[in-house]
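Take a look at this single chain in structure tokens; it is the form predicted alone.
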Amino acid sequence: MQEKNSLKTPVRYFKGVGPKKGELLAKLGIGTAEDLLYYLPARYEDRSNLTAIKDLKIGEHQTVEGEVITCTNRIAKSGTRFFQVAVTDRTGFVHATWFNQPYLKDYFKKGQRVILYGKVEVHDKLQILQPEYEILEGDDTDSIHIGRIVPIYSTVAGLGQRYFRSLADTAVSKYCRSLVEKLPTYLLAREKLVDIKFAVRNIHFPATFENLEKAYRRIVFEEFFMLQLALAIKKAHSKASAEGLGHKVSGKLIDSFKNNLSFELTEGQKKAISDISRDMSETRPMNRLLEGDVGSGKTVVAAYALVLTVQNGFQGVIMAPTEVLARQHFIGLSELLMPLGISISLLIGGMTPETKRQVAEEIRSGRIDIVVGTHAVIQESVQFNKLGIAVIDEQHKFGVTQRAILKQKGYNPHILVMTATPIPRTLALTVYGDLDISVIRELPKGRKPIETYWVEEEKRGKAYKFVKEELEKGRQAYVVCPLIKARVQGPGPKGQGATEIYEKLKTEIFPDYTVALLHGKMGLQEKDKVMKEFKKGKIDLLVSTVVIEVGIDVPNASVMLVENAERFGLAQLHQLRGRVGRGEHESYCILLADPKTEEAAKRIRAIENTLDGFQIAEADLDIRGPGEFFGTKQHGLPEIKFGNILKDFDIMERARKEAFGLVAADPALSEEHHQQLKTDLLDKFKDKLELINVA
């Protein structure tokens, strides 16, 4: 039995909530009173300052309040259904529209006060279309429904806004004051923020936007507090834990392998370089993500980190989340490491278990230096002997777990992330606040700008012909589709099948050329024989799927043209570009596209107007917004619910700052005013405990 007034209560308990509200409420995560609170409204209406139907303005969003006179279902020439209905509020009359929702006819009667929400426009008459909207009841000139700041929650159906908004009231009106403030008073003073109760009441019912606004900046750094707080705590423990392995920068395998490089470094890598050498030096393990654009040449400063470990004894180990992308690690690592008499292995899914057992003898013996693998690296027949660094390539793909039990196959290696997606600042400070940072963000002296062009459908024949251009010189191209075969029928987007694809070109439209198929559910053998050839030369076109979105380096081809681009997300695009410009030849990547969405169309423009990965991937979070950018899974963080980190940047870098500087004065959150933090920290985080350190 729950206490009276108890945040823990359940909304079943509320006045009106029966079984199947109940079912509705849990649908959105609402299961107690504290879940109800911090179920913040989606966006506010103004019904303090209601608009006069003569004083709306075409093409603004207002609201109005009148009285209904006719109500009714029609058909438009066109054949399409809509429900209308005449409102008037003594100044004039306004047409409220919705299309295809026949069922509103019942809700709507003559004579019922309506609030209506939406864009005012004319078409042949005054109308708003498709209008959020809410009939009265009774005197409601005084509640918490009309005159005043009403919030708007997004709900499902079966949940009305009255409804909504009345069990809102409930719970702020019984709970709010159970709240226990989190935040030490220091805290609060110096940061200037309300209370936490003043920050829910008016969260949810403002008494003005001044209040509206001090609320949110509230609750939005507490929640931006505590993930950062988690993050300084983990990277404070990670830096006083165990010893790691220091090692000694200089020495005559590192020398031999700077003097062995064909080409000169960049800053960029000459920067992460030096980092990482000051990191490996010291006896607490390095914990450093390596971001870089496409082709900016981050597996040689791997390499040197790599050489640096078994320069000082130990092994090291590079983790890929695809074969193809290992295979092309081990051949890349192989001709830079193996003439420093270095031992390289690889060590993959696809092998026969004779082999693998072979190679996990060698590894545990210490027969070998350097471990290239997939997810095989970590399974837990795989014992290694003495483990100085573990290096994780597109770290992004991989689990929070794979990454940790990667980890504990040594005592306290080094580690190094690698990741060719770059990462906007704003979710840098959130995904990889307890990491240190290194950016590569030139590409290697020689590289030429890739051409990018957008390509509608009927003109497919062009854009071949093109490409038949290009092999007419020696050239050679990858034609990427979005599926291995095309789907016409059944459940999600339509695409273009590669196999399909394979057919019509080595047939139809380059019948003189190697036209070669490559996809994810080809054999081992046969995929790696692909490979080789084409990189050998002796296929001249690539049919593929995005089986070669990393790794893959063959400077000869020099045109990516993708099928259905619109089927792509924007850093996938970036990375199968990326794939050609890899030699001394013009390079092109062409995006054949017919986008049905607004931001589809905007990806394509983004990847078509620049080649820099940091202002695409900016562009990337601005179209898919910062929840879906990096899925939870991947990062192992709790889902940001109530911030945005693309608006609210400010308010998360001072509650980084706040947070950092808290955890270096009281690294155990011992002190007597930091204790409720501490509750509410190891509570929030008790599924990630790899997060905190603090029990």
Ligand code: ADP
Contents of the next structure:
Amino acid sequence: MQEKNSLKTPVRYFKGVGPKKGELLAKLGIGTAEDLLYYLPARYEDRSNLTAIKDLKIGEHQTVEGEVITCTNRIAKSGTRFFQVAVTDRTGFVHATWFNQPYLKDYFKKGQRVILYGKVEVHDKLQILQPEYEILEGDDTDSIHIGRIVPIYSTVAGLGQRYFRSLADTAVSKYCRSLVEKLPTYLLAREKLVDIKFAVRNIHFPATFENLEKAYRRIVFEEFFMLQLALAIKKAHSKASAEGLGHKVSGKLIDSFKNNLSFELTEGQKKAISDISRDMSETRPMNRLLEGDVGSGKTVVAAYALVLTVQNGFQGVIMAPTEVLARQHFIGLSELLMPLGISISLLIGGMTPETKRQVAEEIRSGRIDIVVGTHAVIQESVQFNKLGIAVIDEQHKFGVTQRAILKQKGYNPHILVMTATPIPRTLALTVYGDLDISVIRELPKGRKPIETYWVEEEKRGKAYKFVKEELEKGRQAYVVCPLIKARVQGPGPKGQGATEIYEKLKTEIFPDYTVALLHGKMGLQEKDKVMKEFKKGKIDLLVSTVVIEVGIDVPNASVMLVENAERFGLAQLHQLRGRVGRGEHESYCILLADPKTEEAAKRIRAIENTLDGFQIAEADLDIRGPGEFFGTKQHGLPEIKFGNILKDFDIMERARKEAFGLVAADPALSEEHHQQLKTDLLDKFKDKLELINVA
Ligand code: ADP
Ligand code: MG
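The form predicted in complex with adenosine-5'-diphosphate (ADP) is what I need now, so please give it after the form predicted alone.
Let's see the whole complex now, leading with the same chain.
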């Protein structure tokens, strides 16, 4: 039994919604009255202010209303077919033109009144090209469709604007009153927010743009607030005490680690280390994100945390996204930690089952202090004796849920997540909103800025000549290709294959130098050997795929040449460039690129113009939007339907402040005026309920 005006009333009970329309609405995710209320317009048209045809301004987007005088399908001299409607409003004439849509002839009739919206241009005569249109009906003079600010929804074929708008109108007039205010009154007052009924009514049918603005702000605030509330609760929860983790931060081991360092730590590194010491000295587990651009020296900070845990009688693990990177860490950390008498071991998929079993046994017994491996292997096969810290490197490669997996295995260690994708502030507050954050902003002293050049195909020869000069100076170089083997046939973009480029460079271009190949399909031992020899300087030029994208550290390499740079994402290019400029030598990044789209060209220019990873990340976010920024949804970006986390950043900050304040004051949401929030939150995040132990 549905109550009268229940928000859960199915839309198929609405007048004019049959099974067919019902299905189309379902496609848009609309099943109930409530869904309709929260299906927000994509944009608005100010039809309270129609432009008279005689006042149309060339080049601007405008709305006119008029009567159809003629409608014709025509063919231009060029052969293009188009459909044209002449419209008058008694002040003048304008033509609406649509290309390749002859069927429009069935919709328009002489004598109809229509609304047209689009860019006004002059081609022989005054025209609106490919306008959006709406055909008015007799009683539409003072309705929801005209004479006011009109909502335009994004719909599917079969659900016209008029139809959809009428449904929205029904929903608003009959069901808005059933909406329940979930935000406490004090919050509405403090944040100057309108109540939910006003907001929903005005987001659909605003009387003024000012009301629309208020409605939007309220709805977005609520969305962000609920998200931040979940994060605040999750954070409070993950900090619940874990017995015995509180580490003593001074001791012999830590002292000798610090004294053994061959360089002075940067300010950012020192700050991160002090943040970590503070966290790890507490009994509740650390949950910290360490952000730092490529080459900023995150590894040594991680090493510090590992040493700290060993000094306190615990084990540590560091997980990397690829085997190559795990090996790198193993080599790097061995250099730093073995002299201190710390036992460290590698654990990756490519090792023999026997070795793996042996290592796993030593980890279980506690004979091994530090394990370095890929996250997959560590997840499946390891039991720790006494795990004190898990370091997760290059987090953006696997997704935020990684942390939860360790916990599921029964560990509740300190956690340090490291990422070289500088995360724009706005994303940091959402994706990693439950973590504390340390940022290393500067690179170690003495690094020379990397010079970056965008080179076109014709100048390939010159680029090679340049590489040769560097090799002659004793430097090493990378050549990175998008593919292992060139694709010359079939669908999809063509691209340089590492295999072919390798052959060509080895035999034709650099016959006097040692050229090697590295790609993901090679066996582990082979890859390993190549990397080792490159690191030792026995290989001059390494042709590879993006397997070397993250973390590889060879200070003598001074040139990064990227083939088909237009095929790589911004973050990837920035990572690749970060493979050079890691020593005292002047370094260069050469991008061979032939961008076919404006977006690709923008990426190349962004890389060319700045070395600052944070700026690049902002540009990336701007070009691709937040969803794409992290690759896929699984990467932990919560779904945000209404707000725009870039444009509405100020709302996010307010919402966060309020949400964290609320949880600090009422952690279990037990106060009377928080009951509705609690119910809704439990409802909204029911799959992620480990988050909320507030019952
Ligand atoms: P990333 O942050 O990209 O993981 P790494 O930890 O690999 O960077 O460090 C890059 C290089 O910089 C390494 O060779 C490391 O030894 C060196 N390095 C780290 N910190 C400093 C420092 N404070 N001064 C000089 N060199 C440093
Ligand atoms: Mg690294």
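Predicted model, so just to flag it, every value in this text is computed and none were measured. We call the rigid core whatever largest set of C-alpha positions still superposes within 1.5 Å between the two forms. Numbering follows the first chain given and starts at 1.
A movement of the C-alpha atom of Leu116 reaching 2 angstroms or beyond is seen between these two forms when the two forms are aligned on their rigid core. After superposition on the rigid core, the Cα atom of Pro667 is displaced by less than 2 Å between these two forms. Annotation for Thr91: C-alpha shift of 2 angstroms or more between these two forms, rigid core superposed.
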